[in-house]
Amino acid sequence: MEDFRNDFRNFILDTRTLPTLPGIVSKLNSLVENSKSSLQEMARLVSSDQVISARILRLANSPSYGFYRVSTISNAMILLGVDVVKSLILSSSIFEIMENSILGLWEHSLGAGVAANIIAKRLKLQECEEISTAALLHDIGKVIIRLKLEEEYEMLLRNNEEKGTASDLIERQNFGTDHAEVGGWLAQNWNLPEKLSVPIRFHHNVDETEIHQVKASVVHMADVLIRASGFSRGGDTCVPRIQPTAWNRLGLNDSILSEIVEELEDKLVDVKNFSMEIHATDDRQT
């Protein structure tokens, strides 16, 4: 099993069938790791891709990090920060075929940006900006699954759709791995920091991980409120229990849980308007 697992990241992460990155990436890298570079100058970079820039802007102003006035490159990455913009401009045209994949996967990514902001937020945890993004990314490993296999894969989830089984589970009985580590995989190809890879890799295991746990917590907490209120649930009719690991680790109890979900609910009427908005300003543009 543990070759089949190999070789099944090997065609994964196979350059030559994952999506074109940007090559603006390489360079906001080289001014990443020179001390002389100013945000000014990596902001300048990436004004300079219209179409980039305008997805970060988006992403920017969803529900999931809630500042809603972001107007500029250089205002999103002081609020988000470098990492953040990054992983946005590593994932944007991942994004882009997320919105048309897999059933309800862009919305629940977005419920789960959401919901992850609240938990953090409410337990006053440090980087809630990462923690989002974390969040919001956390099943990009789906969305590269289905590029690479997509009549195998589509079949499995309407299996899943009438056992009511975890995705995860069939993922790892038919692959020997799930989606939460083949986004784990994408994660560090693309070298992008831990504390948004780990969270992304053990979301559905958080007591495999003992580095980056609180955050890998609110990443599957957030992925277990969304799950559990109905909000797209992204090819995944299964709702997870919460792992002690998680509960214990965010020091959460039963009043705390109550505000977190009135919140949440409250919050997910502007995920929706802000995903129709979206398909409605692309059904423009096309």
The other form holds:
Amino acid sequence: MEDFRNDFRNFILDTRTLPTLPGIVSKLNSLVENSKSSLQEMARLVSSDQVISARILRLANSPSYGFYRVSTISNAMILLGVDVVKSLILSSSIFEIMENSILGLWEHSLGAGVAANIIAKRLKLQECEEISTAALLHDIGKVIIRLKLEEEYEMLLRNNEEKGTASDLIERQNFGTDHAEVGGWLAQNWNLPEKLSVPIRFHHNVDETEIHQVKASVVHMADVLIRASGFSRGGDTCVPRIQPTAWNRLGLNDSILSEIVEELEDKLVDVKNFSMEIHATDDRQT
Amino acid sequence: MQKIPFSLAQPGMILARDVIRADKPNGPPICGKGLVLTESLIERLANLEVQSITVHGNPLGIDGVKTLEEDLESLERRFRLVSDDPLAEKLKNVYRDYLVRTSGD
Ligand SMILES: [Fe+2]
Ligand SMILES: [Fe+2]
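Would you mind generating the form predicted in complex with the partner chain now that we have the form predicted on its own?
The complete assembly is shown below, putting the previous chain first.
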């Protein structure tokens, strides 16, 4: 099984079939490393690519972040932070694929982003934007498996829909690994900061990480909540077990939970609307 | 019947559920169901930062709100694999309470 898992890792990370990273990322990285470069310089660099700027602004204005209106890249940099903007650049090409791949995964991801934002703010956690972003990207492993295996993966998920078996379990049975680990590989491969890669990697097994456990716990709960709401499927139809480590780590209880659910249900109307608008613009463009 | 974002509220729409303040979910309703929306009412609700409303008909053309029975049934279906998990059970109850409280039918 271990060999199988390694083979699968090589298969996933094979750059010949991995979406190419925008060249702007390496330029941005060198700006970030140079402590003298200002946020304005970085914003100018990103703004010079219109396609990427448009994608970032679209995500920055998604209900996952709950800002009123983000109209410029430098605004997005200030509000979201350079790390988040960088990971959005990296993931925007994957998002493009996500919108048209596994049914409902895009809505599921947006919804999880919103849920994570609500939880993080309700619990007054630090780095809410990073947490929302990690939740937005938590199932990115599914997109990449879908990209590599094409219909084979979708068939596998669809055949299990009746029974409701969790996708990560099916994946482990078939590939020796699951989409959480695959997402972690990808995030590492992209040099995303650990506060993003760890929650992605451990959203189905929070107790296996020692660092960023609070962030991983929020992402786990966000995933559970969005499935509990029945908002969208994205390859999974049933509510998974709530990991006691996550529940305890966040100090949740019935009354906090019901406040969060109340707010989430209210915001999900916006999410539905946002995603319909996006689909409408995409249809017009193509 | 359909839940819509408040930004899409139009005069003439009829409230299918009471409007409750988002910041006071257990407080008294600000507007009763059956009321017909007018320009001034919409403005008043906007000032109270109402986020969403439920209206009669299907103005957005997406799937409308289901009956409480249907909602509770699909809730049970989604939770069917974790009936032995006390924490998931808590969450299901929170959702059931939410559905019952907001159904208003
Ligand atoms: Fe997942
Ligand atoms: Fe998920």
